[in-house]
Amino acid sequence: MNPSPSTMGDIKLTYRFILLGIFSFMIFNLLFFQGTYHLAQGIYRVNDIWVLVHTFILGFLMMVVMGVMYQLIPVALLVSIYSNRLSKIQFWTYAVGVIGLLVGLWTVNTTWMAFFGTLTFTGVLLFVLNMLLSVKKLIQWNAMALIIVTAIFYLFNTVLFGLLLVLNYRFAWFPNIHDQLLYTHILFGIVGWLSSIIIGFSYKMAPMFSLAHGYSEKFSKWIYSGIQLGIILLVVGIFSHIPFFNWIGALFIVIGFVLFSYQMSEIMKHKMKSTLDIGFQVAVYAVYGSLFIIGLAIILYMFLGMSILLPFAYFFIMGWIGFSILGYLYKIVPFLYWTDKYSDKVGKEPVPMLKDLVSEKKGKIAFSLLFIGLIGNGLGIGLHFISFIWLSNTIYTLGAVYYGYLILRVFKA
């Protein structure tokens, strides 16, 4: 059973989210040059780095994920979006809030940070409300639904802790726990929200894009439990300053990622599609890459300590989360556009095939440039080579511009 068009979210609104996300991705690449010096020095508590990070996460990742969720929630969970009107209000509230917050971070204007941070929080709150009221109509729960709803819970808490941080900058309400709020904000955002939402939707998209059948999901509850227990223990460790909880929490999260990687390998073993599209290939490789990044970070931490924090954070956010979103988006945008524009014309008039909307060959070039730039940037940050970061980010930017061009071309088909 598939949802009827009337149960879907507003497709034009989803396009707005995606287009603004792509635009933010382009801005992020330009701002990266601005932050090269501080990144090479291992300095991240400065305004240009905060602007850089939030442009990528709030402007690109969040925009794209929220926009796509308005379409995937009906398809994946077979429930209608609660209110398309609320979705539109949420988009403008969130967009204005993020733009204002970024300006406030750039100018270190605490008043702007507090006001537009509150507006950003309101936009996320409206999104969470719309999603939860939609999921409330769910008849049958499964692993994917549980992970997605939990991820939405972490989204709320991510932005709540972010709001507390900017209010603390302005009013100094929590001077003694500012670092704890910061680390919890980061943990909730990159593991609880973004990583979980990718894992959750992968249960739907991976089999759909690979035509996989007959695989087992027996580890799904252990993936979920491991990551949740890990987050809880890490929060305890962050606030108690007891390293034991941090190590055990990290171990449980690693176990969750190991099992998820195994789950993806099981799906790939049962695929019927002989050749995977480049976008989906990238998303799959990002899963295995995340496991490699985490394992390498743990090993290096034993020898180098906290000096590996910045390059690890870069590789985890840009590699695992960034490439997962970029890969899936390369598949989702043509799928949504073709369904919206041509699905009701099939058999009535000539229509292009889905594969004609985006180029596999050109996509490989874009993703290759992005990957080379990613590796170069991470190494440059870790080895403190400013000129190397400039060179590698130039390559990454070329890949990003080419990727953005290929995505935008879909809308002209």
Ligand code: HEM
Given for the second form:
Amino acid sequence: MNPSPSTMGDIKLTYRFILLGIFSFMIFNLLFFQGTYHLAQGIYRVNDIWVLVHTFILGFLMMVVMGVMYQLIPVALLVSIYSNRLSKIQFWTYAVGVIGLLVGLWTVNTTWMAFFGTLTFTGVLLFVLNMLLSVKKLIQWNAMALIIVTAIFYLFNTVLFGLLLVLNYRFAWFPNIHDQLLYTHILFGIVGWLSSIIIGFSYKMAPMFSLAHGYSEKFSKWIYSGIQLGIILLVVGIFSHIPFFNWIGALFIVIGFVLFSYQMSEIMKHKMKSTLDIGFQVAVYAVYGSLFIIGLAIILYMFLGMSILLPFAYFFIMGWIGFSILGYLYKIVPFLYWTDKYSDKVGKEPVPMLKDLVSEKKGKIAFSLLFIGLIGNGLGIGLHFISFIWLSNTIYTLGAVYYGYLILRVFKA
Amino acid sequence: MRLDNRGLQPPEPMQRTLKALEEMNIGDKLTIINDRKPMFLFEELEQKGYSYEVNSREDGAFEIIIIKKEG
Ligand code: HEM
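May I ask for the structure of the form predicted together with the named molecule now, the form predicted on its own having been displayed?
Below: every chain and molecule of the assembly, starting with the one above.
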């Protein structure tokens, strides 16, 4: 069952996902300036922040993740993609859906929200089907497949709950549980889907990128179970309004993250590669960073309550999830392009090395700017300091533009 | 030494190869058969003083011959 290139994901389509993703990332940075006013006041349930969040998540993160998964699922599980034609249909449905949804959210046009929300949902549904039908070809079920299928299950539920939210704005079908739907939507999207898919692929990518072997993976079951149990308990807490479940649920998720950080440090201890590439380094720091964010959030929450959580939500999404994906992407894009272009020639004629396709030094500059901007933005949000956020987001944007430029330049090699 | 890594899910082919590389002495030859070319390994092989050669096999897999160079 070795997928031949024809049954691999469509590489041109993956490029298209990535390009549109990078484009959304640029738009997101502009929108962020507009959103500072509300963010600095601790307000997030307003149209411009809805747009901001979904431009980043649906427009950037998910574009990139879906595009890359069409390439990595065949590599990671040794199965072929169920249908490349379906992927194409999926891409267009999703892209049109997201653009329309963002416009609808921006203008708070509930008809547009409902219509394009349905289209976005359909686009994701086609992705989910394409993935599940690919994984179904697996001869032998394994842990990686379980992690991926679980994350995809949450992806489906995230967009389902998102759809319920927009339908509720349009038709007011279930006004009594709107808030519960929103919290569940966020929980499924951020923890069940994005965090879990990053953790899952890290088991494959971290050892590959660091050339590590001989480490223990004994905690991977606990990481998975902790996060799953945590999500279920939190859902119970959200719908029952019994805080006890929320605390226990959060505790299990934290245990999952602590063990995952430990897992990452285990892999790092067994690495053979002398210097790690900047993109991968960033992804590793994002893991340790996630612990720091969660820890600090819990401590401050105990003293200051709910009002302190917004900057941490920002750090969690933009720091842990955002930097993981920015980091891995910086490594994966050259890898995909190189494989596409030069893989047939290696060992026969001189070809550029992978590392010739991206600059480590320039990458460091881009990531440093992004990181300074990230910290500044989070602090600015927490301290309600608008002009400070303007300054730090300018730095972030500079980093983002430079990052985007470096990624696009790979395709020129 | 000869390693058949076909049908194994990553990162296992790479990890088995790394283990074998560690056990090699100067001048030793290691032949691995992989479903895919071990891209990330190639980067490090030259730095770590190994030479390698890639051959395509008729079954679509690749045979990579790695030699630990002297000095
Ligand atoms: C079909 C796709 C989606 C639709 C239609 C949708 C819809 C919505 C709506 C209407 C809200 C605001 C609800 C309110 O405040 O009353 C919302 C909030 C949110 N959604 Fe989505 N969503 C979708 C996908 C996603 C995904 C995939 C994620 C994460 C992976 C996500 C993460 C969030 C977050 C973090 C918020 C809170 C932001 C805020 O309140 O400003 N959404 N979503």
